[in-house]
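The chain that follows stands alone, in the form predicted on its own, written as structure tokens.
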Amino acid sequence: MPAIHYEGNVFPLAENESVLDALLRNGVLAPHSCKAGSCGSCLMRAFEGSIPARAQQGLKESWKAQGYFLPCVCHPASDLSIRAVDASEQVGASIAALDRLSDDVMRVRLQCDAPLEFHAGQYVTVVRENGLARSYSIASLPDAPQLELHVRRVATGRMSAWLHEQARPGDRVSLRGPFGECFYVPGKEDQPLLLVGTGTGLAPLYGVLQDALRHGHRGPIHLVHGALHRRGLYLVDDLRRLGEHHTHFGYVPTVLNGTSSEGLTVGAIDQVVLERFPKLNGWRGFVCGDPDVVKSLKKRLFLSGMASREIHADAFLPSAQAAS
């Protein structure tokens, strides 16, 4: 069986065991969160051996060339020599502002110590001094003075609890990334766009929307945001104002439980999308939020005619230890 060489130690891999699981089994305190290759929290670097393509999916080409990979989904066919990502490979940042957007969503603005190249809609991994790492999507544009994240408070979430209850402006964190392929690519300016998300899945969609408008996208843009109740929605007024200023943009706030008298569409978000957009041939789609909803929506969009290559998705997977 292949073995992992790490800091002078050799850890043989058990059958079907990932690199991350082998490290954890042997007592290595490797940062991690989702354990599904989605969050980037466990990022490491290989300096000897062949990295499977799956372990580098979603990383920048320059990072792939330098040997960065995701150990949680890495199942090498031969020995791999690796090391942890050190501070020089992260960007330091200070919390600039904390603003509550709803009962359980906090807008976190970060001032980076150095420029961070990213596309709106990608995500970064936020790392605290104690090593706790969680990933959050970027809602701001690259030329904004600060990085904007939307963090939902989860009962068992250690990072979200800190950001909601204890963090203060000036507190320090580090950032890894960016990661992800859920972002707007200029071109096809007349192509209709459909943005659908639940909860803080709005964060990347808000970034994609702003980026599309900034690049002068002319085709219709529709954003459907869903929540269980009215209090689960946020940025409602901001999005309605955007609709007033951009006639080709439509915003559909959706709740599973509520009344249409509140100016909301009531129903399951996938059913709302199907009823409003039955034919999606030639459209481009962005789907973010709860994994089960994302999976259902991706299927709905495809069956409605949207090409699979035009569907960009970002499922918000919980931490393997505690949701964030």
Given for the second form:
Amino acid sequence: MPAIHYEGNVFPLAENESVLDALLRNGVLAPHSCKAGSCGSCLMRAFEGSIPARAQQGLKESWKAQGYFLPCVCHPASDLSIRAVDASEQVGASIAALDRLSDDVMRVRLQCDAPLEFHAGQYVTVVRENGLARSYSIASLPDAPQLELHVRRVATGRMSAWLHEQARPGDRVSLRGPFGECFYVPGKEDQPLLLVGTGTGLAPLYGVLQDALRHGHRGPIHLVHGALHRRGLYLVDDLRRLGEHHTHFGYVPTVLNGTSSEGLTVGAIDQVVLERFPKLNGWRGFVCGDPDVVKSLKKRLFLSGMASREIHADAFLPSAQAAS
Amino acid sequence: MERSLYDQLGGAAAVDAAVDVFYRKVLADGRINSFFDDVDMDRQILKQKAFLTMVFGGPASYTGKDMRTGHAHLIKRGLNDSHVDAVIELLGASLRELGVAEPLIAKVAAIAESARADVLNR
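Please move on to the form predicted in complex with the partner chain, as the form predicted on its own is already shown.
First the chain shown before, then all remaining chains and molecules of the complex.
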């Protein structure tokens, strides 16, 4: 079996074992979260050996070229020499403000020590000083003075518990990234856009929306935000106000349980999308949120005629520890 | 020398044009779409492209062994001749929709037919 060379140690991989699992089995405190090659929390760098393509899937080209990879989905065919991502490859940040957007969503504003290059809608990994790492989507624009994240309180979540209950302005974190492909690319200004998401899937969509408006997108833009109940929706007033200022922007707040008062649409989000937007030929779509909903919405958009290459999606995978 | 089937169909660009049309028909077809319920769409589109490249007579990336191992778990779920028939039918309908001439469609169907034994592990 191939072996991992890490800080002077040699760790042979067991059958079907990922590089991350081998490190953890040998007592290395490697940050990680989703364990599915999605969140980017476990990012490391290889300096010798051949990295399988799957372990670099979704990373930007310049990072691939520098040997960055995701050890949680890395099953190398031969020996690999790797090292942790060090402080110079992360951006330090201070918590600037914490304010509650709904019962379970906190807006976290971060002041970065150095500019972070990203597209609105991508996500970053927040790393605490104790190594705990979780990924959150960016809801703000790149030129905004502060980075804005929306953090949902997860019942057994350690990072969200800290951000909701203990963190204070001035507390320090590190950021890695950005990751993700759910962002607006300028061009085709007249193309209709459909943004659909559940829960804090609104964060990247809010970023995409602002970015499209800022670039002068002229085609219609529709945002469908779904939640279980009315209290799960947030930024409702901001989005309604945006709809008043931009006549080509339509906001469809949707709840699964409730009554159709206050301009709310009631129903399952994929059904609402099907009824409101039955024909999507030529549209561009952005889908974010709960993994099962993302999966079914991608299929829904595709079956309604949206081209597969026009569908941009990020599923929010739970951390592997929290799920187990 | 006659141009290859793959070139006559339009090569990689034809695969790109056909993949959405074909996969949309597959997902909408009640005879076979239950086999695709749990799969990730992006990964499936890549597999469909490899499949179309093969049946278009293009640079083969699928081997008979891949076809066997790739469908073994579906045979346990009841994959049989009727489903292969449905796929070949939808493949023809997709190409017809894209304006491909009937003799070329027949050649594509023949290549797809030649994979039947591997797909059904016979």
